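One chain comes next, on its own, written out as structure tokens in the form predicted alone.
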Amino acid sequence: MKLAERLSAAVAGGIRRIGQIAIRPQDGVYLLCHIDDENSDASLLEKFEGSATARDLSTWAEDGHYRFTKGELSLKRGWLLQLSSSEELRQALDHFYPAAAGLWFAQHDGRLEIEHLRDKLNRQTGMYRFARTLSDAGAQRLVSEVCGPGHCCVKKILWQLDANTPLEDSEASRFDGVTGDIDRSQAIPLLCREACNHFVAEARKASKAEQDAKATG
């Protein structure tokens, strides 16, 4: 079955958010909105209709900054976006939060494949190759630091330091992935099967940082 085919029938069996995305099917039709405008009156939204808008309303946040990872908790309100198909669906939502659907599909197929940070720091080439060493404690630290809601990421960590250490208990570490206050059964979690490319380079200042304590130490 196509993406666009599972993600209909998904819609169809209750799933009702992604990310901050309010999903509503009307007569053949779907709704999209910011969660947060959910219950608004909907004659006091900006109406748009076609996929190809959701990049637009995704680029930039509320105070105008460049959303540069789209898992930033900082989507815009006052749209209401309409879409004719299963997928204009797939593709308004790949705009929001790229792969997102997709992920969420390959881990419930048992298919999904999830990158651990040291693969990931050690595949680092250039001036990010500094990040190959960050310590373990470092590397925990910064998960803290970066990752989470509390952070502005809402994205489900999956991966690990490697695999036979687990991430500390935390805030970032705990996060399920689903914006706000609903059944977990009717969201798509966002999922984060590797480290982006804002950790890498975050974790390139901490393990240089961690080389000039040594240095000076």
Given for the second form:
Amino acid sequence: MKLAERLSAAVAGGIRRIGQIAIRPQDGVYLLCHIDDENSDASLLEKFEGSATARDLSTWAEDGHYRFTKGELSLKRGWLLQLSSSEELRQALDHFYPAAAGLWFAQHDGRLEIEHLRDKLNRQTGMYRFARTLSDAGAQRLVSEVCGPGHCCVKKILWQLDANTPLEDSEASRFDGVTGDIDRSQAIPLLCREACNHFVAEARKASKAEQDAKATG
Amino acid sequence: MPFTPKPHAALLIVGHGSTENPDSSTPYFDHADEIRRLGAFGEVHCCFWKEEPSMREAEYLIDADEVYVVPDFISEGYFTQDVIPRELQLEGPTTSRAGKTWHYTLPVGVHPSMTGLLLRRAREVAPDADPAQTTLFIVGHGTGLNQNSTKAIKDQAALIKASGAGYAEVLDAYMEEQPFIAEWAALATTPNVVVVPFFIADGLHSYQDIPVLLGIEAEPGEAASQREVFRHNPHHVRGKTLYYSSAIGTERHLADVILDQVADFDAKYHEAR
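Mind pulling up the form predicted together with its partner chain next to the form predicted alone we just looked at?
Now the complete complex, all chains and molecules, led by this one.
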């Protein structure tokens, strides 16, 4: 079954949320809004149609900063997006939370490939090659300092440092990828199958700081 | 070249992206929208180096079993030859993996049809400038690390010279290697100068750095998405009349070049079909 059809079936089966988006099927269309606007008077929300609008709605946070990481807990409020088909729903969700629905279906099917941090760092080249030398302790610390809802990312981390080294317990490593108080069976969790490039950039900085500390220590 | 639609295949446009501003990825989404509108592929997706979805996440976006991967990049070099094949786990022009077949085309910037786009953009930005009194600069980034990075730009300058467009001079110039675009006024002997940045997006380089090197701004301005208006041409600076265009990748017809690269790939590798 195609992703759009699976998504449509999932919504028909009760899925109502992904990240900070509430999904409501109504008379053959899908209505999307911010989860904090779910109970707002719809007449007060700005109306949009079509999946392309999803990119505009998800680009800037309320405070004006650029949301280059879409798992950020900073989606703007005040809008209502109408989508006329399951294909439009798929395209819109891929703007709001790129590949998130596909990753979730792949996990369901048992074909989601998870990449542990060492594999990710060891394949870096160019200026990011420095990230390879980050210590285990530095990597564990970085997860608690960069990831998780406390640092604005609401994805469920699936990776470990390596196959034998799980992440240490923290708010970030415990987070289940579902935002807000909702029955977990009604939500598509946001999944993090490998460390993002923002994390790699931070790993490079942390690795350099470790080397500088050794040189001066 | 007319494109035969591929309703059973997916197109994956690969871009650089940015953690600084959305202008870097906007052209990729625009090209994807245009190709969807043309109905050329069953599905069209984008993935990025610096933004989401990442290249490793791309396969989870795609239904089709056959995928054409087009690097929406200007030149062959580090990204198209090292990073993209590594991240998408491509082993050559065609790779079969986990039930999908991946075709990897050349980057858009090296396609011969870019010449027509560059000429069109040069005419649009300076409609009143007589080509015989005008030097056309095609500007790239340039790096001492990879000779390939300037090849696409040198090739285009040569093609435009040979095209009969009538420009007094057509020169390639770079931000970070010789000939430097900062020296444009000394390099050009004509009263009019047209500068077309050979970049995909109006990101940091074409929108903020090059205007400073040209002398039309004193310091890097805001990102394109943060501005009310585009720059006004022409600029009277260093004793010449200067016309500065937005990056060539923002041209809507770049979508056609993406399809041209796919058609060329098929002609080269799938002649038996």
